[in-house]
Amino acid sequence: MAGRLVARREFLKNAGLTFAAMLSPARAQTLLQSDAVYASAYKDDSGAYGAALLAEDGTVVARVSLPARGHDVAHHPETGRAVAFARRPGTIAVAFDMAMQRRPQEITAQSGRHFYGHGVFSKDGRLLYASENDFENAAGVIGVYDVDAGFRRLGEFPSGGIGPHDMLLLNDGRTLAIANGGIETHPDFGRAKLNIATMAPCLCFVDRLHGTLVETQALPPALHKLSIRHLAGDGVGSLYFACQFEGAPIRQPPLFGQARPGETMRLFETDNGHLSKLKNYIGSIAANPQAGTLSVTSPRGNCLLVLDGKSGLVLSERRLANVCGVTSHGDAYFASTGNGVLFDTRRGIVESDKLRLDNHLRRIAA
């Protein structure tokens, strides 16, 4: 117990427990007893957008206020830096660090591009990439920004396909996968999807040192409809990807599966009893090492569902309104609504600060 008081305390004066304010003694003593601590972009009562930090009992220790909706947050554990990324197609992003040693700094896009809400840093923490479009091209484009030098943005590569979304750094710390959902959009038309009919979705490997393509994985040409958004590392090598269907309601394809560089990717089979509740779509993924598990929500279908890593067999269900963000947490999992509900898969619904959390949850400390 004194080891992890200390390892607290230290988290505490490290990485700080603000992002605009000081902890009030009794949010910092909240911290300090919690064993993990969560990012997640809000919308609170009043309308107002941020990122927000929070402890495993739900309380909101700290918050940074964002100039339009945020998605996810991308952390790099060593440095404390973060990024909470804004919807597409928003244009900014926002820097803070948690030993507050800098100003929460807006990042822009630059002309011609908008983010795609998620990010990754290098293993060093010296490069920021993020998924972004080049609208007028249709093409998809992973921007590099350089994080000492402000934020700097340095150039893009290519993403491999249409419309980037999640992406992570593999074990290698050289090689980037990302999801390109083969979905074509423009800002001039909001949110709309302009392809549907010939979408090309596929999993793409790229070596981040020199922008160049080293593999692209692809769906049958029957799925090509099946759009892949979302992926989790399942720490030995391989990871797990998500996706939503943009076909017609009726069909009920597979959601989720597992890759590898070098092999064929593989969509877990799911019983049509609990396929049904996903709503063809998945809204974030999360794997657990620890357990050998991965999870899955879709908050169109109010579900969570807990899944056994290697064969995709469904192990456990909950029905949770509106349920999206979701996290290892020990052997099990940390998920978050839009409703203001925070849920722990071991026990249960957790009372929290009731901030409407947005599509992902991040735990960036233990």
Contents of the next structure:
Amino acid sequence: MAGRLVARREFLKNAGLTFAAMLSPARAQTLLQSDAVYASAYKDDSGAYGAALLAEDGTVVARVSLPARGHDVAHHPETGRAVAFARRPGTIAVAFDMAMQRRPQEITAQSGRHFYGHGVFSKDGRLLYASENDFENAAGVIGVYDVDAGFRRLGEFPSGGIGPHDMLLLNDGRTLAIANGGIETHPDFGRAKLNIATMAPCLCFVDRLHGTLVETQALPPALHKLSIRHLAGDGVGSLYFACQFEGAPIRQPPLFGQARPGETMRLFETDNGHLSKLKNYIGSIAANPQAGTLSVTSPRGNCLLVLDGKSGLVLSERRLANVCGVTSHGDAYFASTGNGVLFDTRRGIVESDKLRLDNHLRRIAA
Amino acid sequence: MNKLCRWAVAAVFAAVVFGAPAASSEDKSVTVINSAITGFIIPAHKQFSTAAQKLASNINDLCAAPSDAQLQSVYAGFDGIVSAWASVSIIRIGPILEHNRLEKLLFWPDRRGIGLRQVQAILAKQDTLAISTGGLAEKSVAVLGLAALEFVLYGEGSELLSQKTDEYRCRFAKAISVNINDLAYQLLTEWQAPDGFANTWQNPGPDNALFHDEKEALSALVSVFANGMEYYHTVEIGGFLGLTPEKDRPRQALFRRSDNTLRFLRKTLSDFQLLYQKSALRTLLPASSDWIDEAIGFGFKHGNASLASLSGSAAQILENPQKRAKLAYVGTVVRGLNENFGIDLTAALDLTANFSSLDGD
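Having seen the form predicted on its own, could you now give me the structure of the form predicted in complex with the partner chain?
Next comes the full complex, and the chain you just saw is listed first.
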């Protein structure tokens, strides 16, 4: 606890006077006492979109407006930079600063590209990588942005597949793991999926320094409609992946598994009882290396599962309407819902400010 | 804590997390689903099967004895199947999602022209596999459905259809129409089978793999409307109507070659209204939410009226500012319907609103 408090104070120190000044005394106190701070995209009661910083007790301590619906927030702990990405096929991301000392800055996708909703910073915080769609060529790309040059776009490299979504920077600081969902879309047709019959998702490992594809991993051909969408690192060199199945709902294939560069991807088997509750759709995944577990959520199935990190066996199940965002918290998990409910898997429902929280929840401090 | 007390706490917890629906709403949910199935879905699939059979027969006759008159019969049959397809295409649940049937029946949108290229290659090569019994079904989904058939019947070179007996192009059209007929029959059979999808949908419960309770079954019906409205305004209209006239894409309009774009749009929207009426979904709304039914009625009424007042091909509509504005208005109205179903009705019936109505992320 003492360590967490120091981290909290450090956060406030980094946040600086501007941030502290914008908080009411009660909220500043809340933040100081909170074990953790989280970020999530939201929609409020007036229909406005934004990204919010939330204390562990559910208090919204800061908000950044977004011009359209957001998806995930990438952040860099040391620099305090964060970027909220538009949901696909949005073309705007908003960079902000946890310290709120700079005005939020819009990043506009290059012509012929749109964001997919996820991104990641390099370890030193100087570069930002964003999953993007080269929609005229139906090719996934990773846009590279220079953080200190006002997020100027430096270039791009292939993601290794169609429909890149979530990505992770592996522990080597060099390899990007990219979930290519395999689904072709084009802004002319909104979010319609154009290639379901032939989709071919893959997990790619790309050298971010040279933009070269190091390795492509794929599931067996019979599972070509299992779209690999979200990733979570296990802290020791491998990662977990979570999928959404685009095939017939009556089929219920495994939806999550583990992968490591140089090895064959492994899907975790789940009993039919739990699998059917996920409705062939996992919205978010989080790993908790400290506890040796992972968690997956299904907003369609109103369900959160905590699983053993090695076997994938279900350890616990929570029913929670519209749950989607999930992140590790101590040896447990913190989850968010589209109904504005926050949930701590140790303590239960956390009273919150009732923002409709969007798909992902990121722990940004503590 | 005694057992009763624990139960009470659990019940309060459940009520907080999931909300407490009116019991009568749940009781009526299955009735609404039954009404949707018997009042709209089964008849729609019967009509589609009948239309597919008729078209296959017409094309068979054309190949055997080509003439302008017979070609006109085929065209009338194609108009008929476009209307029947509109009714079936809004039911994006159940058998149509299995075995790529949706894509096999209509490979669209196809903005890169994959289907067209493949169809042209088959015609140029006079590929015998494509016209052999069962051979076509082995081909790419892009050459199997209504979009492929439309090009064969109406595209460049289609004048040959009325001129030469048993011409390759006609035999290819016949093979596609037979395949569509097979698919239409499969859909109908699977909807009607005693242990088919209708039975699954009508009997939610803990042992039901797809619908664990009445709410999930009802959500699936509401999603048909919410997803359908989104698809209608973003893809079926938005696919060719740009945000500005400069961004219009008349060549992307569905069924433009057969001049059936407007017919399809009209039938689709009016069938959504018919499905809404036949299902009696509004009877589940609490009295305080009557306004949602009124808003939905308003949307359908004005959307359908605007479409009825339009005429011409997709290109002609886009070229005429008044007509184009009317089409844009239909898109706006349907976007409102999307919110009425996906947000308002979903909330009023205490159902889970998906993060995304068309799909997730």
